[in-house]
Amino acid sequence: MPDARIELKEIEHALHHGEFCFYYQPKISFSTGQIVGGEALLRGIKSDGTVVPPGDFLPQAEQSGFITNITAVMLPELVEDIEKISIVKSDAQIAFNISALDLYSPYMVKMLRSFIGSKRINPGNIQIEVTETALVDNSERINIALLDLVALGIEIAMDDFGTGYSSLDLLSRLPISTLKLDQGVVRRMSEDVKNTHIVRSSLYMARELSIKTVAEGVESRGTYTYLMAAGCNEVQGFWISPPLPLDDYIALCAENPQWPGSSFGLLYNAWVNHISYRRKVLDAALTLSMTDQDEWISLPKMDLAHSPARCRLGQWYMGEISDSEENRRQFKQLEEPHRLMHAAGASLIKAIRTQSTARNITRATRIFLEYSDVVDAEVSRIVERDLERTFDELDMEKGKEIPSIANLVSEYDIE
């Protein structure tokens, strides 16, 4: 098959000629099911209507330094777009791809403070998005650059996550707030499990580093549910939608069409960061019982946030909730237990600190347990609720009857 990639020349003639637009394609929320923004996706129309895709003109923009041309051209066009979505849907958040190359340069964030500045448009409109390759490089400027857009309240994604090998110590030391997840590695869920551990060991990995997630490349229902079911936090992809012209784009949101959501697989997600932070609690304990007092310096760092209010499942049931009276009331019966387990962890960590006896470290480590297991079985109860919520809405949806958590446990022998 042919090369189909577009010369420089040619390149430089259709950006400078007009002939370069944005399509957009729609991110879900998969709590609400509802459009909460999209990504700019670069297109290249020629004069009789035919879209070039990107992957015929980036790769020779990248390889060529071009690509800084073009993001100065088209980053004025983005924001005209986002100006005329915002209209419909003014907290629209559009994440927009750029090159290191983009980092290097100075004019990008310039831009973008000016934009921000003249109030064109809210730090919040725009996400930029940055492949873990354009990252590698650890250049001081590339560093700068994020920090720089991060101080402007622009949040800074990590695109392709899981495609290569230095992930990890990238979100250790850049400012990321949100992972996307790469479409072929959620592809290929259905092929392989191996991919679906993955997918599930990133969704748990950015929950504890309090990162956003979104995933690309979702193509069918079962792989929507799944994800939603994870615990994941936005999504784009086929099933949804493919990238739309603007005007397209614009109906669409003016439309406020509506996707399954739940709040069931972020609900358990905060329970499994409340279990987490038990784990933690009494890995601590047992390391610093079993570390000389003088060797306590060079241990590893302990991510021991002991308030309720830095716990994924305290931020839930203090600002998270809102649907019902039913679901405050609930979780208010959470509340107390949920802060006596925390103030009971902090207790015993404070008693192996202090060198306290054997005895008082016994008891403190009984209380905290036993509040952790008031707080599991609350948690437990909103979580069987929240199923059975979600089986009548099925039941409901399709017509037949969905047996109860107790026919179930009966046919089945369940015990």
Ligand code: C2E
Second form
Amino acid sequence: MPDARIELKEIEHALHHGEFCFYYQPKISFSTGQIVGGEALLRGIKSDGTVVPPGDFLPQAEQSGFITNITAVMLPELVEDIEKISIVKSDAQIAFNISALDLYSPYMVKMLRSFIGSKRINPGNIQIEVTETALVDNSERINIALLDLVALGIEIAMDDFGTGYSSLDLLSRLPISTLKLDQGVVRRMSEDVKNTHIVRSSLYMARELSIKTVAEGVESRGTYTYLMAAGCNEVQGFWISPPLPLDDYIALCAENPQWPGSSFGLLYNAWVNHISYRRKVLDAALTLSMTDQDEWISLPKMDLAHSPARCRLGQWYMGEISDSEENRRQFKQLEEPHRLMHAAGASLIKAIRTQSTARNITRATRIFLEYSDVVDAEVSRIVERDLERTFDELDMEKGKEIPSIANLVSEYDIE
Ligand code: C2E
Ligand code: CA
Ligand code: CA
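Show the form predicted in complex with this ligand, please, the one above being the form predicted alone.
Every component of the complex follows; first up is the chain already shown.
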């Protein structure tokens, strides 16, 4: 195949002569710092061994519709690769990129159903990545195809999040369980604080929607650590590894290398969720009491998650999110005040819904805020202990002394 802008005829020839294969880029979990899976990325391999990137042939294949032939031929190859990867890492989740045209053709879902039905792969071993742009013409057929995949147990990830047009609306309408932050947005965090806000808000929003987040295009340790602290779930990028030929990827999985990992970010998120819950209860109390009862039906749905098991903080200390035995023990003491806080929140909302007296409602509000303060103070202590442990582990003995708070106050002229 010649350089860039390969002609369709050559692409067809390459496909039918087995000149395509997948490279695999490792995907790391921020909480453990270990490989959890990877992304399959198409490559053309010329007879002289030159590797052709997808940018040189995908646009033509997309435009002509030939992409569905590529998918149909390469999907069985992907499944074979996954079988090999599973030998060293049985729970590896391999993401596969598809185009909108693949969702219009019935073959992809049929093929996947048969691979899963014959137990060649588990649905958890494969994830489908779709770009926002591909989903924009939100037709019924695309929605049905995605629901079919979800019914098979396959997760759908929205790729390049932050570059499309109507992604927010799509998130609420389609069965998306993972959001992949676009690499441009991730990289531009070091240029403009607005990008940092966009990334942080996207992570926050995904969390509120119970959607997993993956950052891609991470090229430096600083970006890696920052996203870990911001509570992103998984990460890919050249700082960890470029896409690798299958054998190299399998060898890496077998080695089980360790990158920095911490569940800090998740703890902070659970904390922010707790504070946001307090806000939501108070907002709901105000909204309900200022709206006529016959209009309540038209109010926005308010996700108050009064049950501790449904709230992020509860899920985290109950072990779904927190990972170590030690953590779980430490957070046992949160359980009682947390349960009482949710009961108080439910009681406050009920007092308003049943149109209790102003005195009762004020009292219920005070009790709710008191319990919520106890939970807040307890989480703040856990965060402090966690940070102390981390700073102790880092060798910072020879650092400079910092000025006293009193000095800083006069320096900044704080009253
Ligand atoms: P993508 O899905 O957004 O994939 C990520 C691209 O970013 C890959 O380029 C990857 O090699 C590159 N990348 C990963 N980490 C870094 C990093 O830290 N820095 C930089 N600068 N780049 C990084 P690649 O392999 O050239 O793929 C380009 C695009 O081609 C993909 O973008 C995807 O949209 C498409 N593609 C790849 N394989 C397939 C496939 O099998 N089917 C379909 N339909 N599209 C595919
Ligand atoms: Ca992708
Ligand atoms: Ca991407």
